[in-house]
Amino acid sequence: MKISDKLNQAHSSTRPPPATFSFEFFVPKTSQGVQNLYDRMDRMYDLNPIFIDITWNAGGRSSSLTNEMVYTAQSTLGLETCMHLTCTNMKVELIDEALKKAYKSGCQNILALRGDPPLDGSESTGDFKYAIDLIKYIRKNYGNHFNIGVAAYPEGHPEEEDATKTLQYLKEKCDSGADFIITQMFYDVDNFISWCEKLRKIGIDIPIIPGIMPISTYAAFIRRANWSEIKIPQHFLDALEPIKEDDFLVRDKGTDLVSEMCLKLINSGYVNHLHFYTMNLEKATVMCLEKLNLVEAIKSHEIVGTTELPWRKSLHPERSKESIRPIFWQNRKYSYISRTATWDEFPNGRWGDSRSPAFGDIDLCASELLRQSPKRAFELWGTPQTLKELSEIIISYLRGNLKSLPWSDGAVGDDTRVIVDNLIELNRHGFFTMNSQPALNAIKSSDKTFGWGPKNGYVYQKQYLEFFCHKDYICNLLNKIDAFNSKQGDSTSAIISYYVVDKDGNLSSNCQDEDINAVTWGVFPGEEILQPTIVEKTSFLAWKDEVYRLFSEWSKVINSHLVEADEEKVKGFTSLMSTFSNDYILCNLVNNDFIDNNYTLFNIIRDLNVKELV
């Protein structure tokens, strides 16, 4: 969706929250970083910006990483998204190959920009001069598809003294067809507001979105304001500078002084809208926003047209319409939609289907399986050397200990409070659990933990529990699943259904070979019943193959990180990964009787009498 569109959209209802706001994020340098950065940018998603942009760096790997990042930003994390494109020093080629690209993920905003021009003061020797070649260029082509955003510089440019030419080169670059401006940082909020009366006055009427940059650090804070040639007002240093040697009061102090700055740009009138540059950062920024009070309210700010569904949606173009997902996939979000881009059936059918041929398809590579460093893996989860060390590891992780999980790339929901400690009982026993999720009956879709979908509907949940058993066990607890199934009288159909599934692919189930069963459905006011989640055999296989992979993976990329000196922890760790690969196997489990209570599926397991690890 275009950026102007989304803030009108935002700004022109009856109830239109105080203002919104957006991100800026950098491409990191190192294939972690950009993994870590994703991290951070899926917890921000929870804030609810209207954009984020991502910046370019021309020329090498940062610039094609630029375009990675985007389609992951809007296919994977469901975020809107704006590409810095600069065209300093850029042949023809590689603008159009960035903006096909930009284009194919459903990216609709574009920052034009012209880049730093090159260090030893030569000439570009690219095929655009300006910014405003580039933005002819782009509606040339695209026509309207893109929301074109441009720079500009409310303390004038470090390249231009006179600042009626400024103005009139700004001017210039609206009239080419620019949507909106996003400013270079500053903290004179004076200037700027009369900066803004003179680009009405000269009849610029596009967004005008103030750049802000969050203080930190007293260091970061005089070098960028340095760097970027800014007025500092007199008021931030007399702050600042008594305690400039110490973050925690400068961060404290900061978060003060730029949310009085934000307050006074909303209430100018001229602003709506505040676009904070993170430098990769959280911290900073959340604390303004919630200084500004600007979190609740824009979260309780319904956007008309929305609905939300319990898993993440894709902003890819072909997955738009994507309305059911394996639950499997629940914690799995990156290796879903990297399994399933090259599907071309969304939806297919009331309830989807996820029997297309490249559904089985694992043509992952490790780094996108697995998801850590081999030295972030091992700062996570070490090298469990016996099984209750490694449930020691998920029951750390369901304590809310640990933030995420080789099969888990995110921290434990709220969700799973009212199982928990079920679940690490479950743990204890050498029951590992892999993805599960409370019954639930009638509850209210605002509900904070557990509603989703529009307003004045009602949700509602099977219980499902995933984990891993050891063979040995296999039988025993499939005949008691049979006699309490026995025991309900109805020989039609299963209250507790199972697939259970080794890492050969050899399965049992109670289930037809047809069988699509909803877990999760919503009933909303003046539309159909939605059943986002769904349990079946085709793609349970498929989740097999990848979950028995991770535990490969893990081992490998714990081998290639440990020295010599650690032989013996590589050894047993190894040997355990093999061993349980081998030995234990794969389950899970639907109560379809939706109004039960939470504890029939646990009960069950308990009935085996299992001894707690030692």
The other form holds:
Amino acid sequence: MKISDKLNQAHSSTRPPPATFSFEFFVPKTSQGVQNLYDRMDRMYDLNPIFIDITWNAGGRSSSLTNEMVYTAQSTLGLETCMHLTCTNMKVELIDEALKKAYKSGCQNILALRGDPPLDGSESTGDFKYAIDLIKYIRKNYGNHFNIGVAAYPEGHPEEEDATKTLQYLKEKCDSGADFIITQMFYDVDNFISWCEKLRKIGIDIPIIPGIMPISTYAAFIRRANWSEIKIPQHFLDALEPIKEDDFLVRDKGTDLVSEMCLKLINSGYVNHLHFYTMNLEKATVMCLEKLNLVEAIKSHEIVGTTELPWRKSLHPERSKESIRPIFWQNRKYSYISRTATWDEFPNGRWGDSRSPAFGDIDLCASELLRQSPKRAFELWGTPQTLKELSEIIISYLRGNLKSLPWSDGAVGDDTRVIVDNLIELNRHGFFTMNSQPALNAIKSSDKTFGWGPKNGYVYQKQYLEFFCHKDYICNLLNKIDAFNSKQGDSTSAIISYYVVDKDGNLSSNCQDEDINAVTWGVFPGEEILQPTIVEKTSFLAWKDEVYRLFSEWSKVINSHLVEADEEKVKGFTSLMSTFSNDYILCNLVNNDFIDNNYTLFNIIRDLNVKELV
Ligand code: FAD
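Now show me the form predicted in complex with flavin-adenine dinucleotide (FAD), since the one above was the form predicted alone.
Starting with the chain above, the whole complex follows.
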């Protein structure tokens, strides 16, 4: 969606939100930096930014990475994205390539920039001279597909001394088709307000979005201000200079100063949206937002309710109708998006007919699959030597002490809290949990932890439990489930349904091949019942391949990091992974009685009387 439309929608509703905000991220230098940044962007999604933007390196260095990040932000993270595009030293073919890739990713917002000239003082050899040339080119060749933003400088641009000329050039950029303005960072609010007055007077009437640079350390604050050639108001210096050696105090005081500045901007009437230069960091920006109480205010606001679906909806145009996903990839959105990227159609409303016949191969290398570099994988999870050590890693994750696992992209969700003690107990007894969800019965769609979908609806879930069980206990487990089901009477539809499969694909199940079990659904006023999460056989088998592969890839990744890891430990770990893959069976259980409590599945496993791991 276009930024202008999003801003309009947000601010023209019957009860306009306090002030909306967005975040700028720059392209990191290393691939691990990119993965880490995705995790950060993923977390910052929960703050409800209206959009995020990704910078472009002038001259097109690492341009493909900008495009790739725009694709991931849109498709996998579901973040409305604005792509920066500079035109200095850029041939028109490169500009076209970048715009086409953005277009294909569903990105509808471009910040059209000139970029800084080459550092060696040489003349640009590109096909464009100023940002205005790029704006005209985009409008001519792409019509109104893109919303175009332009850069502006409330305190002037270093290359132009005449402020009237700078204003005139900005007006020309706006008249050529710009839809919004994002400013250079600044701290002098009075100057900004009088600059806005001038813009409005000369007929610039598009949204003016102030660029806000939070203060994290004194040195960075001074360096950035000097580099951008902006004025630092005396009261900033008076407050920060005496505490400049203490980063914590600087960040606290900086938060006060920047928040006061934001309040003044909002109260000026020229601003209803703040754009934060995050510098790829989270803390300082979040502190400002919290100080301004914007996160809570936006969350409780009627137009930004809960998420549309229980999983993150992709903004890729081809996936726009996707409304169903298998539960197995609940914690692995990157691999799910990647392996279904080539589907012609995405399931919508019903899983069966519109589903592509096959899940694509996982076209991801080991560290992409694990989403960690070898070094980081080693730091995070070490080299477990025994089943007990493996279970301790999972327990640490469930307790919130580890932010990811080889098979879980992010931290454990709040919704797991209801069953976390039982999950920990299972792991202690050698049932290695992979994924789960508690049962829910008619929880309000606005509920902060479990809610999703339109207002005034109710959401439901069946309890789901996925884990690895030693092959010696499988028979007993299935007998217990069968006995439980027979006790409940109806032999045609089992209360507890299951699929268990080993590495080679030997499958047992009490479901029919064509069964599709909706394990999450929602009932909303004036709408058909939505059933966005399912369990079924074909996708489970594809998931089985992925999850067993994860163990061998984990082992490979650690083997490639022998520098720090001790050779004996690496051997022990490799052997653990190999026996684990051979001896452990992937199981999933669904308790179809969603008004039952959350203990039935755990009790059945507890009844196997398996000893605690030692
Ligand atoms: P322009 O609007 O083309 O202006 C450049 C200079 O030329 C100015 O001095 C202007 O006054 C002058 N000028 C404009 N039109 C004319 C004309 N017709 N005749 C004579 N002079 C003229 N840089 C990056 O490399 N990557 C990024 O991702 C990036 N993101 C940015 C985001 C924001 C919000 C801002 C404010 C800046 C960003 N920059 C980025 C920096 C930016 O590229 C530089 O500041 C650059 O020097 C100017 O870009 P511009 O788009 O404002 O250029």
